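A single chain comes next, written as structure tokens; it is the form predicted alone.
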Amino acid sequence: MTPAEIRSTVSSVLDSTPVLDIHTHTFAPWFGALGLWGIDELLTYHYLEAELFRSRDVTPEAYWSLGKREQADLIWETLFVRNAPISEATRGVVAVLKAFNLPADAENLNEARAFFSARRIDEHVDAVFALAGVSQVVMTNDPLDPAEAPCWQQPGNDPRFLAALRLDRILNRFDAHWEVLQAQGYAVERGGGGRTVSEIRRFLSDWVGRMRPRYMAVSLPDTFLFPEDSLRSRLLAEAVLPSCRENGIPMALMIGVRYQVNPRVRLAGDAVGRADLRSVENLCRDFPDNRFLVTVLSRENQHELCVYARKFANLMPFGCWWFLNNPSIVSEITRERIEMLGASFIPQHSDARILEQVIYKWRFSRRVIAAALSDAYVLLESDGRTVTREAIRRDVERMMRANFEKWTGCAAS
């Protein structure tokens, strides 16, 4: 093939592969309120009112004293009537608007409200899905957040919604939620003591056995160590880790995030750092029969994963997480993994909170990815390889769903 008619065709066959999107904010429609869609919401997100707070001479306290239509209407007339939307999340509302023919230039929301209000929820999840050629999502559940878990006392059977069972609230903060496990009947100690590690084993075998997560899964602060004399560690080693071996299902680390470096700003506060990812070596290292997902939030910390990747084979790296999902930084990790990885990767997932974010996130990963395996695609003719419109299919159907289903043990359906 001409390097013209490469890119031509890996464009054509991203487009039409189905996406798996492997890790997201969003819910399923039986989780009623905790799934958030339409325009406020989009508006809403926690990227705008970061940018918001740069553009206009409002305080945070000022606007979380709004209520959710006047912090979207301060937005939308600071963000994109006064100023042209270009970064890459007001871009990405555009997006969103122009695949459901709706004005982007408007100076008001009437007729994107009237729009969102009179969608009926499973079937926007359906157009919602084609528009952005995704198949499936997988969600982030909590069972220790009380908005969440009573959602799986009588859970719903969506299998375009596949669970993820999220730690962060025992790894990271158990001081602060032992009493949740305890008043669910598990006899655990706040210092960790007595039956702490087999009873949340027993949790957490009885939550895999509920939800069915593809994985488990903790976000870490850029400070994480393993092995530390520490009750995160202990956890980590004694709980967690056998219990992702009995069950059969990878561990995902999620790694880098800063907390709250400006608390005034709530989901906007968080910021990034970069890892000591010897961490990850001694656990691909020391625990060889698990599988563990690792995506770092650190640009400086790309290719030490991808490093370590090469040398265990335990070891799946994910996505362009949070700050790096813009196209600039995803096209360096993206060519970086493929040199160095081939097809072996995750390339993205969307993070997606609002579920119309999938819609512009892979629309705009996939021009990105089509980039970078063009690129590599014709250097590879070029050197006196055939490339076939089968080879390229084969590697595409690997990157944005096979992986993921192999590394998870099962078909994802």
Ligand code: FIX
Second form
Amino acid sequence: MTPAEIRSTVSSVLDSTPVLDIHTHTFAPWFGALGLWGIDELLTYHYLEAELFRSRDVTPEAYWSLGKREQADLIWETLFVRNAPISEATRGVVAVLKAFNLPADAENLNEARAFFSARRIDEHVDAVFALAGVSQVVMTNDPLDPAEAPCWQQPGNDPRFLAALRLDRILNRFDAHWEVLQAQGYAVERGGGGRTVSEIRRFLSDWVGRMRPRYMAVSLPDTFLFPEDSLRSRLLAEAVLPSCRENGIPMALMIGVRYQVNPRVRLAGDAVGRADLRSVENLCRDFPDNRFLVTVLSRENQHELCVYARKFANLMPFGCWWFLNNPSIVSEITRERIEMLGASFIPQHSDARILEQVIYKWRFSRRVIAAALSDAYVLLESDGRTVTREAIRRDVERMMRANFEKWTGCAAS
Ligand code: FIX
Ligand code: ZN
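Having seen the form predicted alone, I'd like the form predicted in complex with this ligand now, please.
In what comes next, the whole complex appears, and the chain from above leads the way.
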């Protein structure tokens, strides 16, 4: 194939391969109001709130005192009317509006609001997934979240939405949440004494049975170390990783957050720090029977993560997370991964918080991944190997869903 033929083939294969989106904050319709969608939610996304405070003379406190529609109006006027929406997150809203044939240059949100308010969520999910080229998404499910826990009393069953058991409140903030565990009937103790470890193991077993999660997950600070003399380290080693092995599911480690560096801006208040990835080295080496999904938040940690993935076959790097999910950085990360790992990694996840975000996040990601992948095949062709459409389809299928399905044990063997 010529380079031009390779590029068009890669793009068409990527566009026609449905993606399994392995990490999102979306919820199936049976979670009710927890599932965010529509123009007001799209505009009050914390990425856009952070941009608002840079472009408008409004304090966070004044902004938080507004209602959701007023907040959305302020963001629309500031970032989309008074300024050109050229950032990644603002351009994303433009892409979503265009996908539904809505004006992206209106002075107000009247038409967009009328459109979304007329949508019925179940059909809307199908339409959004079709536009995004997504077949399934993995949610972020927290059994200690008081808003979510009641939903699991009578869980629905929506095969488009898979569960992931999120453990931040236990592993990072046990002292603030141990009483919630106690109230759910687990004999845990402040500080982790007594039967805490075995009771956390029982808690995990109960929730795996209830949620059927594809993996367990935790986000970790840039200061994360393993091993260390801490309850987090003990719970990880003695409860969480054994439970993952017992249930045949991987552990997702999302490393490098500096939490709430500016609490005034709430969800937008987290930042990034370079982590010591020798912790990942220790975990992969000392727990060879566990499988790890790992994503890191610092651009400086990406190359190390690639090298560790070459050392440990039980390590699956995934995604260009959060502050890295920008075309310039996604390109760099994807290219170094292809160069060092071939197709043995998971290039992206959307991290969508609002349903329709999967449309733009996957459109933007496919564009960048296609360019990186095409360059690799052009080099292969010039170095002496004929590239076929079938080879491209096989690699794309592997990266966009089969690697994850194999890793989580839900692939056809
Ligand atoms: O910990 C996480 O899952 C992060 O992705 C979120 O906390 C973060 O706010 C986010 O949505 C980033 O895209
Ligand atoms: Zn996330």
